[in-house]
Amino acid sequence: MKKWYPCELHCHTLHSDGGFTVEGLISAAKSRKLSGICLTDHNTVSGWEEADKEKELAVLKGIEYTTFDGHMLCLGTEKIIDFTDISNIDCTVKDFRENGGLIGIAHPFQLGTPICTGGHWDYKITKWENVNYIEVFSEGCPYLNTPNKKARALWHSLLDKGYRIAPSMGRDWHRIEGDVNLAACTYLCCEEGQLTGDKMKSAIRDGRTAVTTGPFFTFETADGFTVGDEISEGENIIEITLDTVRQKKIATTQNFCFKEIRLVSNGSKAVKVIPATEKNLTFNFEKGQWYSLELWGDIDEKTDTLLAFTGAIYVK
């Protein structure tokens, strides 16, 4: 059986430039009713044994190459690399892929120097088969950060390249001053049970994401299917879950009004829109297409605002 935890894939302590140690991150993510979080310091992995610590909450080790082209994150490996030397960006990332890590674009269209050195990604990947995911999704606020609407147009042009990429929603998560949105966040679909780094991993590799700025939004295929999977073409009828238990549990300063969800194909094509009353979207897949669901609506005085997004399942 699976099941989605809501988890953080990108978060700093005090062993780079964050202001939480290890045993603060934890506990500040379990507050936001988390069952995951990502430890992803800058250039350093002094933070791993203090999370080795943690049997609560699930931790997947990682960490945030910070260079002056971009920065990259690393997920799940032992592997370390000379962060001041990545002469080779496809070598770079090919490299660790082969020694079982994951790789994520971080921030790709952020401001960069002097506001944040490395920040705009400026590599030129050959190869975006050895990446795993992007944050298509950054900051605690994503629906004000405008840099995200040109992540979400770089994710779909990959996808429309036949790359099967996950989306992410990344806070760079620092410290609680000034933070905001707090059910923002990445669900992960595992093997139901007690998660762990190892489960986040797998859900991550398998593109099986989804993306949100406070509901809980997935679906499922009448078959089984879900995000991440192949389907066959033809006719299939798309389970939809818009949940907002843990939104509300933890965001109680926010408005949200769910307006319409929209079937999103190659060329960022809104194929079918229905009301977010709708439980159920019935629609003929085409052969070769990849297919995302997005939720549209109001968030305080924001509006026709995308409010949460599926990763894609993909048509043989």
Given for the second form:
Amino acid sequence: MKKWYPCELHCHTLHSDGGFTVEGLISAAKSRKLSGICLTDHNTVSGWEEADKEKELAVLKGIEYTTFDGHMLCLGTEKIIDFTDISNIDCTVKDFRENGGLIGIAHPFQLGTPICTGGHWDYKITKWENVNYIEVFSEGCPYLNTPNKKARALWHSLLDKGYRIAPSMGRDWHRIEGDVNLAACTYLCCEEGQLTGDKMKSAIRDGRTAVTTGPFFTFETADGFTVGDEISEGENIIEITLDTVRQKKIATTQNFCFKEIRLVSNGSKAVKVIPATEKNLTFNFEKGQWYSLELWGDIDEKTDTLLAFTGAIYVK
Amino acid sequence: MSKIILKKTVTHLRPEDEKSVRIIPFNVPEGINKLFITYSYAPKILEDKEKSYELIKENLIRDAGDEWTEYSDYEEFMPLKNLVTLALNSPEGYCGAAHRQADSQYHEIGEAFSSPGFVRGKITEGQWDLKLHVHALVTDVCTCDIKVEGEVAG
Ligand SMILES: [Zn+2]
Ligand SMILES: [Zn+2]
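Just the form predicted on its own so far, so send over the form predicted together with the partner chain.
First the chain shown before, then all remaining chains and molecules of the complex.
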């Protein structure tokens, strides 16, 4: 049986420029009712040893390569380099993948140097098949601000080209102070039972991610397929999950209003729109297309924005 | 327990050094069981408002594309800062970095303990490299002071 777990995939500690100790980060994650985190300090893995002591919260150990030309998240490999040794990004990415790692592009449209050093993705990747995920929602404003809009467009354009890339939300968590949208996270669909870093890794690798500003939002087809899977063309019923239990416990001062659910496909086109109160959706899925389910509505004073969306399901 | 100085150097960085690495090699003789690195750089911030305004505008035009005019409050990005982080390589390979804003740092490297950012490990003899990762260099010149000391075993 599969189950979705709320996780934070982008975290920093005192081992780089975060305000948390590793222990402090883990307890902050627990109080946010997260089931797992990725430890991704800038250019170092010196926090991994402390993370290994944790027995409850799942920790997927990684690193954020904080280069002059972009920030790249690398998860679950022992292969560690000095980023200044990167001469060809495609080769570096391939090498990490061959050593068991997962590759994510962090905040691709953040402003770069000198405002946020190296934060804007300037590398020219040609082999996108080696990239596992893209941070579509990032940082303090995990809804459709300008950088996130561009990241969504980039992700969709890569899906259009046939690459199977998962979306993620990365709080780029450095400290509690200044946090907004407290329930925002990435849900990962994993084998049910005690969550582990390895299970998180499999979920990201298999594209089983759902991004949210708060509500738990995902879907399953009538025959049991979900995000990241490949389905056959033709009519299919999608059963929608929209659950606010965790959100209400954490984002206690935020007001959410769910308005509509959109099924989005190639070219970022909304191919079906239904009220957010609907529990299922019937659609004639077309051959070779990708589909992502989106939840639109209001969050506090921000109206008609993207509140949550799933990774893609692919049609053979 | 006595300490010996393994390296003491002053490096001057200029705007053209931004996005480059400056390697500072030092030799570790036999019988050293800990390293101590004292590092500072100055200035940290760009005081010149006019120049800051220019650099921010350049940054926005380059990275925000057509939406660069959406960013109206340049003050929120000020003061602009130099960011020169320290990374370390032992003869065995990469030991990590102290990627943080502090302009004055002290690190210890050893088998039982290393300062946050650096993995702990045995201090092997041979050539080590300190690396200055020049992430941002916004002032006309930035002076980096580095001292590496070794603790002699026994
Ligand atoms: Zn980053
Ligand atoms: Zn980060």
